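Listed next as structure tokens is one chain, alone, in the form predicted alone.
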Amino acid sequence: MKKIINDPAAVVTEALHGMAAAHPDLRVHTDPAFVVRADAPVRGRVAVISGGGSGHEPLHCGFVGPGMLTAACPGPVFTSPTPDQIQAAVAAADGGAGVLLLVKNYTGDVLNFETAAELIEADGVDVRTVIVDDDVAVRDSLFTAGRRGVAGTLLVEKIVGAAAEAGADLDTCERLARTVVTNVRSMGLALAPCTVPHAGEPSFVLGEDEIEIGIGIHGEPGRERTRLAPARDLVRMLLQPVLDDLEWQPGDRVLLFSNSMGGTPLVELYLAHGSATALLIERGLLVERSLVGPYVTSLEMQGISLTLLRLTDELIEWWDAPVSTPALRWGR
């Protein structure tokens, strides 16, 4: 294992230092382990809270920021945060508006931040949790039941945050969230898997051209392994399910969102979008919004995931509308 790291044990809490040297603008605390903006509570507004296992990078901690979370909790890698971390970001991050939790469904993820969740309200506060679950390459797998949530958490982060921003409240954030979540899939692969830095050893094992279909962002194993082909045919073999698991019809908008898994350079991260792009509008659909980039990672997996959302006007207003994050920023 070569990783540019001291204490295996010790990175998420180290990164949380480096984290705060750089970002000045936001809070950063450590015991327990959560990110907040440097201006909550705002009064008056929704605040919006997400989080998981660290490894994911930028997800969660890096749309941290106006126009997007209010707060995020990032657990040891690839394990969910604790109940009390949550509660630790709700109280610092509620201006009395409520609070919208958006959950990736681990069950990990999903338990605690139930358990946490069942205690804020229990303080009197107004909180609603959305699940989101968008990969359509399993429907159960041992860290989940049902669909896990990858790459379009930030879909749904980037438009929720910017609604609640302007003012939104509590009911049209769920609502927008649930919107989201109904018209958004995803599907990734790897061409090679990635180390967890406690456990020093790949998570899984593939052939010198082997590649692995359906992949999640825990470094867990996918449905398919089959050979390494060109990337129009690797384009193909991820989008065909995500075009199946919804009735889209010619003249659907969409954003295409084509995201690296941590280890696969731009160059082969555009060259894959612009397949994608030629695909969708061979099937007839309108492509009107793109993000590529390293959004929703595994450590050092190298692969690729490509998500697709059905847009509407009010789903491009909030997705067009300012954010300003460590991650993402456009319009200010």
Second form
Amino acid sequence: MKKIINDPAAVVTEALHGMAAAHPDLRVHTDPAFVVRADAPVRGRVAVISGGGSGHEPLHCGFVGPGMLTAACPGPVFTSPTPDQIQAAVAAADGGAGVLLLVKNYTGDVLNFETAAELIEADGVDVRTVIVDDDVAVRDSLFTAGRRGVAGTLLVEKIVGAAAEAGADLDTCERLARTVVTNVRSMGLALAPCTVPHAGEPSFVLGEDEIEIGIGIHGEPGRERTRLAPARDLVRMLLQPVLDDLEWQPGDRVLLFSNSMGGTPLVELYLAHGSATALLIERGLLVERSLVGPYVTSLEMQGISLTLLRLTDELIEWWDAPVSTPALRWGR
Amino acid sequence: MKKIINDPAAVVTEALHGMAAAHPDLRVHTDPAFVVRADAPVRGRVAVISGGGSGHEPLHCGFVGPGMLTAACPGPVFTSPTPDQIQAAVAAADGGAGVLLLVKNYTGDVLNFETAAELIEADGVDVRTVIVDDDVAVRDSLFTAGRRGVAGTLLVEKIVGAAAEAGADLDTCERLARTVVTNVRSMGLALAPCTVPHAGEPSFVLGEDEIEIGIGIHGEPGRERTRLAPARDLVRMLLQPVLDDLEWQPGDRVLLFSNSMGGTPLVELYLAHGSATALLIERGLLVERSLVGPYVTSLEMQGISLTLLRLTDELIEWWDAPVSTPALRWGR
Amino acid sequence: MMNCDGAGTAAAWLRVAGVVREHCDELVRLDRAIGDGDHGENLRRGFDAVVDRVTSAEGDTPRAVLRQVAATLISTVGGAAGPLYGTALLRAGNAIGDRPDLDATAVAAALEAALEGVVARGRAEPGDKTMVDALRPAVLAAAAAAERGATIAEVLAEASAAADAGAQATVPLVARKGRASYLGERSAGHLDPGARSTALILASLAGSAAS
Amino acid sequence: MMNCDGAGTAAAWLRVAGVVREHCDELVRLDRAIGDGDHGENLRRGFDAVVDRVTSAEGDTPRAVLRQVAATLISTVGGAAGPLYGTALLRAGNAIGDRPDLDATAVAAALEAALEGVVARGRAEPGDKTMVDALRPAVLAAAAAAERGATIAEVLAEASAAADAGAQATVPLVARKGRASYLGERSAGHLDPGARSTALILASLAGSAAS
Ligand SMILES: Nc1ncnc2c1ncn2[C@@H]1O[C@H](COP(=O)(O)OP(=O)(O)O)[C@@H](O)[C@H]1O
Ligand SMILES: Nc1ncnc2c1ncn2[C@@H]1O[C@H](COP(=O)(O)OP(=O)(O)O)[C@@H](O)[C@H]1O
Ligand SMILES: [Mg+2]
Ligand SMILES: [Mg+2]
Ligand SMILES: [Mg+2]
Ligand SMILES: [Mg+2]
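Having seen the form predicted alone, I'd like the form predicted together with a further copy of the same chain now, please.
Shown next: the complete complex, the earlier chain at its head.
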């Protein structure tokens, strides 16, 4: 294992020190670990809080700032944060207008946020939780853990964060989050695995020209292992299940988010984005917004995910609204 | 070789199609290949143009936009662009106030830009060239190709681009570029190589716990091959030669730019940034600005570079000025 | 026979910490096969904190000790296992009330409450290939033993044996909860890490009771 | 003996394109050892364009053909080699002027001008481990052969042999120009890719002249 670290157990804390040095407009705490925008609590604004295992950077801490998350809780690498972190983040972020927790659908995250929410509620805070489960690689069912939350989480955070910034109330923020969750779908693939620092070995092994389709963001295996193919075929393998999962209509306006799992060069990611855009246009969809970059990663994993969000005027308005975080920044 | 591509020879063109789809505020041309901001030529403003081999994304095309580059010319992967691309970019970008070419110091880039500049000058355009050579890994000498241009190039582009946006004339822009070049130094290391699509094999091979210190951004070998060490030692190996190369004074204000070579997770990069900040503070330098991210990359190479720029009020002003490009965006 | 007051309970859980540390790599390996490879590290982090933080003052009840262990695990383990084990121990503590010493019936009741806690949080059914598949047989075995008048050591020994068998029986199962469920059919053929850690913890507790 | 008018010149350069294609992988391998591994691809891209674009109309002079080849290489090769080979051919064309046919003296003069062009752009000295180390001995050999009245085929054969020897002689050298210079001492022990491609091009031209 080759990593730029000192001690596997100290990775997250030491990285937070680096974040603190790089971003004076964030307040970074290490014990318990959470990151909160420097001007929090913002009086009268809903606090939008997320979190999850580390190793997916810039998700979530890199999305803390005006117009997006109020605070974020980083767990150890690929391990959910604990309730005390979430409680501390809420205490720092709560501006009196309620708290919305955005949680990726993994058992660990769900249970820890659920435990935290019970404790926070007991303190008299109005807290709501919205679970993001956009990964179509996993078949949903009442009897399983359900679909995973992956890259679509960024879109939920951006859109709800913009509404909260503009003063939307907790009901509105919660409804908006559910609207995005209902309309967003993702699927990813891996060309090469990643290695968790404290594990020391790759999370899976792929042959010379094997790829894993339907990969999760923790190196969990996907739907199937198959052969490497030209980019245009890979793009189709990802988009077809996404298109099959929702009832898309020709003329639907969509946001296409082409995400790198960390180790894929931008030149390949843009190439895939071009290919995906062409395929969607062919299917009669209107690609009205794009996002391309390594935003929801799995350490150095090589691979990509494609996320499609059905847009409405309301969602476009909040997507376009100003945002000012370390990793996502535009407007005003 | 595992890559998300269709045909090694078409990678750059197809990636440019993706850029065009993702960024409506850029005009993207593929034959010859160049990217120019949509509102170019901007009358009365100096056109700031750069370019170089592809594979370093977001450098340079991702830095085209208000407040930074007017246009950029992407060559094939790791190969300089040709004079006809540069001429076409100049024709599209020239707003009548002169053209500044920012060139990384590699023989290929220098010769192609030099050839282009001769042709452009022959057309009566006032064109200046500033060569960036910030890489302290290579010892400079009149009898060699000199130091390479690496991550410091981004800082030159940002600072000069801001001045040009604000209406600075060609002399001022050229002087400013030379000031940045004089005051910026970088050094990088690699943990794992990258593979150029048309080469199909890694550009070098490293043993299980070997690293290459002083690596260039094309997978060129560096100063020495050594053993992997804790992050704090790696950071010292990079910063010491940088500190030795310029006469830094205690109390000097600096910008620290921690750059990923592409395949290094952000969590490791932030960790290194924290470590580097601490070391600089220990040496009495004032770290007044930070930049952390995969900005000047070598495809999927794992590794980092650290860049130090000595700041003045003037440089800080232009650094902080608004910028709006695909990869770097802040202000207003 | 161990002391079944607060101090004895604390000593037993410190011994669990040692077992977790010893089996950390094994649990990581199991979790890497069908999960994300962190179960061993998660528990080790949590039980290292237990060693640091859990103390039993003169006169502390077993319940007070269990609450400390539970709170520590909840705030340090993370992952699925943190809230599950934490909730289990909170409920177990509540079940035994404020008695100064445990007896066999109390131990069996505590185990049953622990199982209820895990199910309340995780909503797993038997056969879903989770820690429930180790804990449920342990609860049944403990109840039967307590009913026939067994000692604490015997109750825990039978619970431990049942947990171990239950854990082994997860091998052929297809996971329906937790990360392993993403693997679908591919999860069959592997031991569930959480079931294994449950069996290890019970074995350690049984060892403490016997010594 | 080949035809030494414009058509013959064009035919000779199309043949070079074939040789470049054939040796592409070898040049890539050489460049990977001490450079960035693209020299073969760069030249192949350029000479594929030469095949597409270069035509010789009835009555075109050799100079007109060389200008086309030069312009094509400059706009398609990139890297260090593009401007260097492009400038070399531009200068070579200028040196032979508008004569309709080449003779041995003109060929020797063209080679000399090509060398001057490479040096003017690249500022390399002999021994810097660049294409200059193949081209310079070729120029000297060609001049000597032309002076003693050799044919074009003989001039190019001797130039080619000298270039090949010069290229081989780059192996022990430490590079002082181009990417290979970043390697310092580590560049010794490898053949310079640009010197090798110069030798290959001259060998191909010599072959055309002889056939
Ligand atoms: N819903 C659930 N109910 C009961 N146990 C569960 C549930 N989900 C997961 N587990 C248990 O948790 C174990 C994994 O724990 P751990 O690896 O620490 O957490 P994570 O899966 O978040 O990485 C599984 O092996 C399983 O026994
Ligand atoms: N300054 C120079 N003068 C003459 N030849 C040079 C010079 N720099 C490089 N070369 C030649 O160019 C060759 C490399 O060409 P190529 O690989 O196509 O370009 P790049 O180095 O830009 O990738 C070297 O092997 C060397 O022969
Ligand atoms: Mg986990
Ligand atoms: Mg090159
Ligand atoms: Mg796990
Ligand atoms: Mg080369």
